[in-house]
Structures are given as C-alpha cells and as structure tokens.
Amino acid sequence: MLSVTEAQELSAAEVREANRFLLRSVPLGETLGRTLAEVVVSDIDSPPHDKSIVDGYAVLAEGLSAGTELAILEEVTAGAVPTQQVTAGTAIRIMTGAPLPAGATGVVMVEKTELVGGENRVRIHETPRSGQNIVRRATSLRRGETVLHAGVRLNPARIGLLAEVGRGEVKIASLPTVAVLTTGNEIVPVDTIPGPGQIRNSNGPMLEALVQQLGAQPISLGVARDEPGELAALIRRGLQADFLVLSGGVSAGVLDLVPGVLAELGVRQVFHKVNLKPGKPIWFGVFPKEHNNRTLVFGLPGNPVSSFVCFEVFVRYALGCIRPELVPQSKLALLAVEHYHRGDRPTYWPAICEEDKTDALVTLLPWKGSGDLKTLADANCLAFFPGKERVFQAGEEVSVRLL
C-alpha cells in the first residue's frame, strides 16, 4: 500500500502536468496576492546610469578639501541629462536621482555648501571622498537578470518590481474550478429530517467550504444515488471542471461503485488506497480531455472526518502545486498528555494547538472515529502520529498540521 508521501508525489506529478493548462496572462493591476507562473527577467539596468542620491554638487573629489570654491557649470535635475563634464575647479549642481556628469567622482550634499558671488560659484564645507553619495549603474539589478521566480506570491513590492522591468502583464496560476459530488443512497439534503438509515449531506457543504477557503471556485453537483446511470451522468458534468472531488463510494462495499464508473468514463486510475488513518480508501485519477487538457479526480471516503483529512492531505497538497501559498502549515508541538497510538497506520488526530512564550502545546481531543464531525469542528489542528504502535510521552514532540 502506498505511503502518504508516495501518493502525494504521484498526484503532484499529474498536477504539474495539468498546471500548464491553468495559466493565463493578466494585467499587473489584477495580480495582488496571486501566484506568479513564469520567470521574469529584467530588460533594463537599474539604476540605468550612475546617479546622485542627494541634492548637491557633483565634483571631482580627488584633491578637494573643505573651504574650496568651485565654478558652477550647470544644473541637472532628475530626468535631465548633463551637457558638460566636471573638471578640476568646477562643479555641477545636481538633484537626487539625476545622472552623474562625466568626470564627477563624488557628490557634496547641498547642506554642506554655500553659494558665493551669486549663483555661479559654490564653496564646499567638507572634504569629499571618491564615490560619496553616488549609486552606480545596475547596482539594484542588471539587464538579463532574473528578478522573480515562478511560484512566488505577488505582493505590492513585487508588483512594483514587475512594473520597473516593464511587465504590464504576467502569467499567473488561474483559480481552478473544483466540482464537488457527494454519493450515497443514505444521503438526504441538509433541510430534510433524516429517516431510518439516512444522514444529512454534511460532506458536500464542508468540501465546498474547503474549496472556497483555498480561493478556488467550487461547483456543487449535489448528491448522486448509488446507481451507475445517475453516478455517470453527474460525474460527466464534474469532469468538465479542472478538479472533481467525490465523497463516498470508493471503499470495498457492494455499492461502492465510483471507481468502476470512473473507469468506464475513461478516467485513468493513478492510485487507490493509502496507508493512512482516517482515509485509507482514497482514490485518485486523471481524465484526459481535448487539446491535451485534463481533469484531476479525487475520490474521498464518505465518513466526514476521512473526507476532511483526505482533502487536507491530498487535495490541498495538489492545489498547492498550482498555488504554493495554499500548502498547509505544519509545526512541531509538545504533547500535553501521554498518548497510546494503536495500529500500524499513520494517523491524523483532531487536536488543539496553543502557544505560550516558548513552546507550542498540543492537546488531543476525545475523537471517536471517522464519523465524529463534532470533535473535528472543535479542532484547530491535526496531530500526526507515524504508523507504529507505541506510547507517545507527555512533552514529546509531534508534528501538527494547522487548520
């Protein structure tokens, strides 16, 4: 049976192949918070010339001392270009950001000078040094230099950088559409009083909310009865989306029809069953479409905690291959009390993680199994226990996945 990591790697390979069909070019003004999907290279040097970083006087610094008077040749403002060259005994008045004149090796701040004899001469009140108050060409970046890599999240500073290198439009990972289908004869709508043997459809709204939480676009397909024709019809609709997430019908029961229907519709199975608790029966496959496009299909177990855990561990991970900011955060925390882990399957256990000034402390909740949605609703994390039966001591470090 596959490990969680092996299953994630298999799904990631398929998602990365599909990812190139989930890209689009958008104007810079629409990219805040989005994930860059291309490498961006500078088309300029920045700054494009040696420039002054202060208002003052460009001088030939070598040989000058405080008290020296210099003839002012001209004034250069930002956006203007010097027309004369600085030589011994001369200076050019220069503004912040303006290009450094030829011959100048330093800039004296205007606060350390005074005009003498009108506007044509200046006396300096410091001994300048070579390179003073100058930024050299291409100090920030060079033409041809990679300035942003694919996968970074675009914040205001990065958007400003894109503008600086002339990128008014960039490729971003688009928001995928995710169809959600709950299956099972026992499932009734939320506003229905369940009869004997029936339960309300909690998985559908839960999974759709998880999709929304990730910034993707959920498409609700409702509930499909355990009947091949009805399943096939609704699955066909779901295969039009970028992702299809099904809940229920993937185990080994008489009415677990989902894998067979998916196969009949041309969905290629990548894996079925993972060494995991809860969520062992999870199914994943790929549906090829026109123009080399594809739909990625996840069949999650029907028990609500199993569905939730498999979404977090596999669906969220897959979406994170498209938008890295969606990858869940994990951290180490200290167990509040001793825990006896039974069985040989790695387990995600609903828990509460709290932090003090020095440590994170995790308290396991009284979880009653994969149908216990109430306990999951009280959790803010999932504590992970590797697949080996043993006692975890109070104070021992365990990994927690924050929700």
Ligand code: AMP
Contents of the next structure:
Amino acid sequence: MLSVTEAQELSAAEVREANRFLLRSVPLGETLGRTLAEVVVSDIDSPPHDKSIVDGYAVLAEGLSAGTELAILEEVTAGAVPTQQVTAGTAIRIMTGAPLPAGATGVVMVEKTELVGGENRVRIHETPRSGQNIVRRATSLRRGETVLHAGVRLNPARIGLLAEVGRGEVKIASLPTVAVLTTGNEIVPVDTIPGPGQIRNSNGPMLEALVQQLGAQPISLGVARDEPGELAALIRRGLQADFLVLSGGVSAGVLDLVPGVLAELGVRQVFHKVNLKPGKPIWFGVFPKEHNNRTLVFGLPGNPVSSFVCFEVFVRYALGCIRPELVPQSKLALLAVEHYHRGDRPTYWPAICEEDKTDALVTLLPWKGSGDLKTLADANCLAFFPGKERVFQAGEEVSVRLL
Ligand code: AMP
Ligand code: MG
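Form predicted together with the named molecule, following the form predicted alone:
Shown next: the complete complex, the earlier chain at its head.
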C-alpha cells in the first residue's frame, strides 16, 4: 500500500501539471497577499532620465566656485522638459524629479543660492562637485530587467513596483474552484430527525467549511444516493470544477460505487488506498479536459474523521502546490503521557497541543475512532504516530499538525 508521502507526491505531480491552467490574470488592486505566478520584467528605465533630486539650479559644475553669479536661462518643473543647454556662466532652475538639462553636470540646491537683481540671476554659495544631486537614468531599474520572480508574495511595495513597470494586471496563483459531493443512502439533511438506519450529513458542511477555510467558495452539490445514475449525474457536474471532493462510497462495501462510476465517466485513477489511519480507503484520480486542462478528484472515506484527516493530508497538500501558504508547517511537541500505538498504520490522532515557555506539550484525547467527530471537535491538533506498533514514552517528541 502507498505511504502518505508517496500518495502526496503522486497528487502533487498532477496538480503541478494542472497548475499552469489554474493561473488567472487579475487587476493589481486584487493582488495584495497573493502569490505572483509569473516573472515580471521592467518595460522602462527608472528613472527614465537623468534627474535632479533637489529643487535648485542645474549648472556646469566644473570650474565653478562659491560666490559666482549665473544667468538663469529657464525653469524646468517635474513633468516638463528643458529646452536649453547649460553652459559656463548660466544655470537652469530645476525642481525635484525634473529631467537634467543638457550640459548640466551638477545641481546646487536652492537653499545654497540667492537671487540677485530680480528673477534672472542667481548667486551660488557653494563650490559644486561634479554629479552632485543628480540621479542617473536607469539607476534603479533597467528596461528588460527582471523585477519580480514567480512565487513571491505580493506586498504593498511590490504592488507599487508592478505599477511602476506598467503591469495593471498580473498572473497570480488563484484558488481553484472546489465542488463538494456527499454520497450515501443513509445520509439525511441537518434539519431532519434521522430515521432508523439514517445519520445526518456532517461531512457536507464540514468539508465545505474546510474549503472556505482555504479561502475558496465551495460549490455544494448536495447528497447523492448510492445509485449509479444519480451519482454519475452529480459527479458530471462536479467535474466542471477544478477540484471535486467526494465523501463516502470508496471502501469495499456493496454500495461503494464511487470508484466505478468515476472510471465510467473517464476519471483516471491515480491511487486508491493509502497506508494511514484514519482514511485508508482514500481514492484520487484525474479527469482530463479540453486544452490539456483537468479536474483533480478526491474520493474521501465517509467516516467524518477520515474525511477530515484526508482533506487535511491530501486535499490541502494538493492545494498547497498552488498556494504554499495554505499548508501549515508541522511542529514537534513532547508527549504529555505515554502512548501505546497499536497496529502498523501511521496514525493521525486528535489531541491538544499547549505551549509553555520552552516546549510544546501534546495531550492525546480519548478518541474512539474514525466516526468520533466529537473528539476531533475538542482537538486543536492532530498528533502523528509513524507506523509500527510500539510504546511512545512520555516526553518523547512527536510531530503535530495544528488545526
Ligand atoms: P462510506 O465511506 O460511504 O462507507 O461511509 C463510512 C461511514 O461513514 C458510514 O458509517 C457512513 O454512515 C458514514 N458517513 C458517510 N457519509 C457521511 C456523511 N456525509 N456524514 C456523516 N457520516 C457519513
Ligand atoms: Mg456510503
């Protein structure tokens, strides 16, 4: 049987292939906090011209000394362009950001000057250095230069930079659309008193909430009976989404029809059954679509804790290939009390993780198995026990995944 990591890798490979088609161009105003999905190149030099960084006088710096009087030829404000050339004995009044006039080799700031005899002559009170108060063209950016790489998170400064290089729209890794379909003859809606043999649909709302937690709007397809025609009709609708998440019907029971119906509809199975607890019957496949596009199909086992764990371990992992920030890092915590891990299946166990000053301490909850949603609801993490039956000692490090 596949290990969790092998199964995750298989699904990740399919998602990466699909990823290229899940990119969307969005207006700059909607990109804050999102992951850039393309390489962005500058279409300009920045600054676009040699410019003054102060308000003052553009001069020919060489040979000029403090106390000299110069004739003012014209005034250049930001947004305007100079029409004349600076020569020895002349100056052009220039404002911050304005293009440097031809011939000028330095700018004397206005605070170090004084007008003499009206508006047309200026005396300078410093001996200017060549190049002073000038920023040269393309000092910060050169046309054709890469300014942002794919994979960076867009923050306000980067959004400003995108605007500077003329990108009113950029490709971002946007969340896929996710359809959720619950299956089972025994499932009745939340506002119903279950009759004999019936249970309420807890997976539907839970899985849709998990999808919402990832920032996506789930497409709810309701509940399908364990009947091939009804299943096929609803699955067909679900295959229009980027991801289809099913609950139930993937185990070995006589009415576990989901893998068969998926196969009939042309969904290619990638794996079925993974060595983990809870969630062993999980099914994953790919539905090829036009333009090399695809739907990724996750058949989660119907038991609520299995469904939850499989969503966390597989669906979230797959989405994380598109939006890495959605996958929480596991961390290490110390077991509060000894735990005897039975059987050889790697297990995710509902638990409470608490931090003290130096360590994280994890206390396992009295979990009754894959149908025990109440205990999962009391938990704030899943503690992971790798395969092989053995005693985990109190104080031993285990990996936990915070919920
Ligand atoms: P299945 O995977 O369809 O064999 O279902 C396994 C177990 O999970 C059965 O006991 C089902 O009653 C239960 N189950 C299936 N679907 C749901 C659901 N939507 N909500 C709560 N329990 C479910
Ligand atoms: Mg079922």
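All figures in this text were calculated on a predicted structure; none of them were measured in a lab. Positions refer to the first chain, counted from 1. The term rigid core refers to the maximal set of C-alpha atoms that superpose within 1.5 Å between the two forms.
Displaced residue check between these two forms: Glu69, CA, 2 Å or over, core reference | True for Glu69: a C-alpha shift of 2 Å or more.
Core aligned, does the CA of Leu60 move at least 2 Å between these two forms?
-> After core superposition, the C-alpha of Leu60 moves 2 Å or more between these two forms.
Is Gly229 one of the residues whose Cα moves 2 Å or more between these two forms, with the core superposed?
-> Gly229: C-alpha displaced by less than 2 Å between these two forms.
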